[in-house]
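Form predicted alone, single chain, as structure tokens, below.
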Amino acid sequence: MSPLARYALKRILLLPVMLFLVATFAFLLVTVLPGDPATLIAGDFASKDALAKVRADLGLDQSLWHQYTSYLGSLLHGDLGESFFTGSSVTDEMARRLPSSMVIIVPSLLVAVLLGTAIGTLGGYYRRKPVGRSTSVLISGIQGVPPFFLAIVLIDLLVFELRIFPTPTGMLYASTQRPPERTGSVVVDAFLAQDWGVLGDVAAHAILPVASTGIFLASYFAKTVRTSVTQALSTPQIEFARGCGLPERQVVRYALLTSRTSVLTYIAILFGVMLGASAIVEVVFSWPGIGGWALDGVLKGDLPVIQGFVVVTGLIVIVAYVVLDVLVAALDPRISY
């Protein structure tokens, strides 16, 4: 077995341990949250008997250890529990909403990487010229504008003033007929049914959420690429390449290659951040993703929803980081196995 394969195997074998820690953290997290779910469900003026009945129905009258072991047992069977308020399966809700969130998260990261790399390369290559200083101002300005504010500005300008994009009322037009339900996710069902009209509506409604999020994230990639390119252009290797008469575009390409590890690291980190940080953007655009759904669960004190969100997103982030470690090790010869 090659050193890289052994390195990847070690990371994969750690997945169950890390998932167990995430599940334990999710359980302990909700136990320290303020408020009583039984009171939220039964009402502030409910009698003690009514509150006791609600706690018994929810299993909150059991010991903390019993709740913990039951929780882990359910996780082993893929059961994330049921919402205290709606009674719907958390597993089904996650499966239905996660693809919708990915419609925003993945293209946003793609926009951020392409735009951030372009801005960062200009800033690093022309660092002592007005163009380079302008990119620094641009990066600082983008970082100072939160995504939800940028989303509101884009909605006001492009939806209500210029009427270019559809109103932010979800993924589809009100007149659009939904595809036959198979998985519960509009995106997945439309893809399985090859309903390109529905997928087109989803894409049209996703442009503004993707733009507002991708532009904000681009500032982080731009800063990283600018620093990497600036350092690379001052190395002896680049001076040697110029001395050999290589064209400047080839020199810049070599400088960009040195920043690939940093860019990959930021992609994985921001991917994890976006799973939760997209909540505000989803609320602004009425997007049926997991972020807005989890935020609503937090505000209501819906413990199974909070636990399910933490466990599922934690698993996704852990897998993303394992893939990142293996990719970095494969691309960077300086990594020690």
The other form holds:
Amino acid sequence: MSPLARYALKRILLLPVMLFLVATFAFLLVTVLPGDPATLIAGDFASKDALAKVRADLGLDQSLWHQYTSYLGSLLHGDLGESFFTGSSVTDEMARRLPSSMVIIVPSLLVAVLLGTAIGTLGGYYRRKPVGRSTSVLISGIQGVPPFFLAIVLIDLLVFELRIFPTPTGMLYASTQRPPERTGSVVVDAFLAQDWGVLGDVAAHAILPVASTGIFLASYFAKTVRTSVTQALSTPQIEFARGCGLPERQVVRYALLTSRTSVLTYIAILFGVMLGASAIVEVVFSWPGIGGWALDGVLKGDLPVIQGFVVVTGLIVIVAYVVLDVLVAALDPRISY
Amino acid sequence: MTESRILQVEALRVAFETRQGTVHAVNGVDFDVRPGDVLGIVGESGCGKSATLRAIAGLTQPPGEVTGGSVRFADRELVGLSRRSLRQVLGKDIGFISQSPFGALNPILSIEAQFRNVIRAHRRATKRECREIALRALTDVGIAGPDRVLGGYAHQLSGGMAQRVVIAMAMVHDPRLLLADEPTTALDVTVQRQILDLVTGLIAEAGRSMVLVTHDLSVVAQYCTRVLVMYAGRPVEEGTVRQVFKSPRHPYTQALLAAVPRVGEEIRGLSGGLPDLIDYPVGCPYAERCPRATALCAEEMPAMASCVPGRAAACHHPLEEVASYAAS
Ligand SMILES: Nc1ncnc2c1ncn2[C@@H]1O[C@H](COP(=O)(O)OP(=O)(O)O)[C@@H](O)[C@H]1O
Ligand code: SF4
Ligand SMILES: [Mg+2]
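Output block for the form predicted in complex with its partner chain, input the form predicted alone:
Now the full complex is given, and it begins with the chain already shown.
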């Protein structure tokens, strides 16, 4: 086995341990949250008997240890419990909503990386020229505008004034013929049915949320790329490259190579952040993702929803970090595993 | 006459804009390099050796700027050339080697990929041709297992090996002039000598020329044909190595030579420091430290004056020539 494969395997074998820690964290988080779930469900004026019944139904009359082990047991079977309020399975709900969120998050990150790298490279390369200075203004400008505000401006201009994009009311047109339901997620079902019409509709609706999120996230990539390109350009490595007569585009490429690791790291970090923070954009565009749903759960104190959300996003983020580590190791010859 | 000079540097000036003010790092440097010359530029740290060398290669980085003078390479003016035109010359006719071999190599690309980029910067070549050229270049710099080196990365090389690779890259297009900025400072002593033997050997072989920046006078004595002594961004003495070492005319050169420890001798450090490069002195920059200084020295800047062609010193009260040289 190659050293890299061994390293990857080692990281993957650690996954269950980390998942266990996340699951435990989610459990503890929910137990320390203030408020009594039974009161929440039965209402403030419920009788003692009614409350006791709800408690027993939820297993809250059992010892904390018992609750913990049965929670882990269900988790092993992929059961994240049911929402206190809708009674729907949290697992099903996540499965239905996660793909929709990914339709925004993944392309946003892609846009952000490309746009941010371009802006950051220009900024670093022309840091003493007007072009470079204007990129600094651009970056801080973007960072100063909250993404939802950008979203609202874009909606106003491009949807209502110029009528280029569909109204921000979810992923589909009212008239869109939905694909046959198999997984519950419209996106995945459309894929399975190879229904390009539906996917096209989703794409049309995704452009604005992706653009507003992507532009905002781009500022972070731009900043880190600008910093590392600026630094790299004054290194002996670049001096030698120029001394050998390499064309400037190669010189810039050399400088960019050094920022590869920080860009990858940012992708993983911002991916995690977006999983947790996609709520606002989802609310603005009425997007049926996990963010808006989880926010709703948090506001209502819907503990299984909160718990499930923490476990699932935690798991995804951990996997993303493992992928990141392996990728960084694979791309940098200096790292020995 | 001009044709015999491969490099002519005239009144070269480099300044750095800093928050404290303008640092006058190089203040009117003149020298010529002829085919076959190995010119050593010596002086204390901070006297502008690197700044001079970078200015020649057009590699001055902001906040530094070439503020005046001319650099003619094979009768072509290099100062003010666009990066695009300059890059046609660099790596092809002029090779450049910097101080730290590990700093110079790209840590992420394989040695072969870097060679390919350097080769393709100046000529068309297939991957296979590039490989062959690189293998030959590595063999020329005394690397025994060039295959292995080519497939590897910078961090897998020892310092001496890395510097050999750098030299091989810098010389892969057979440049007529090699600029080297303390190419062995980062290496241990035995390796230093091997590398210098190698480079000067390659230079002498083909009648090429070299400018070698160093702060080590013994390196100059052993490897250079001519020497330029710099102080505070100005040339203070120039001549053949024999002339200057046997019979220094500038008090600073004399002090430098006296500071070189001989076997069993104590290092006599130079007292005092460089003058303020921001508020540059009007008179001789060495006056503060000079045992021969007079009132004139503090008032008037001494110009480089030659007594014999190719031999000059910038001093109002130069040391006497040793008789045999005065006669020649
Ligand atoms: N980036 C910079 N910013 C400000 N001053 C600099 C910079 N680089 C060099 N200098 C100044 O220029 C002078 C000459 O530097 P350098 O050419 O590196 O000296 P040497 O190579 O002889 O040691 C130094 O005194 C230093 O203070
Ligand atoms: S000019 Fe005067 S101060 Fe300067 S080196 Fe000569 S004697 Fe010394
Ligand atoms: Mg130096």
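Numbering follows the first chain given and starts at 1. The shown structure was predicted, so the numbers you read here are calculated from the model rather than taken from an experiment. Just so we're on the same page, rigid core means the largest C-alpha set that superposes within 1.5 Å between forms.
Rotation of the smaller rigid segment with respect to the larger between these two forms, from C-alpha superposition: 7°.
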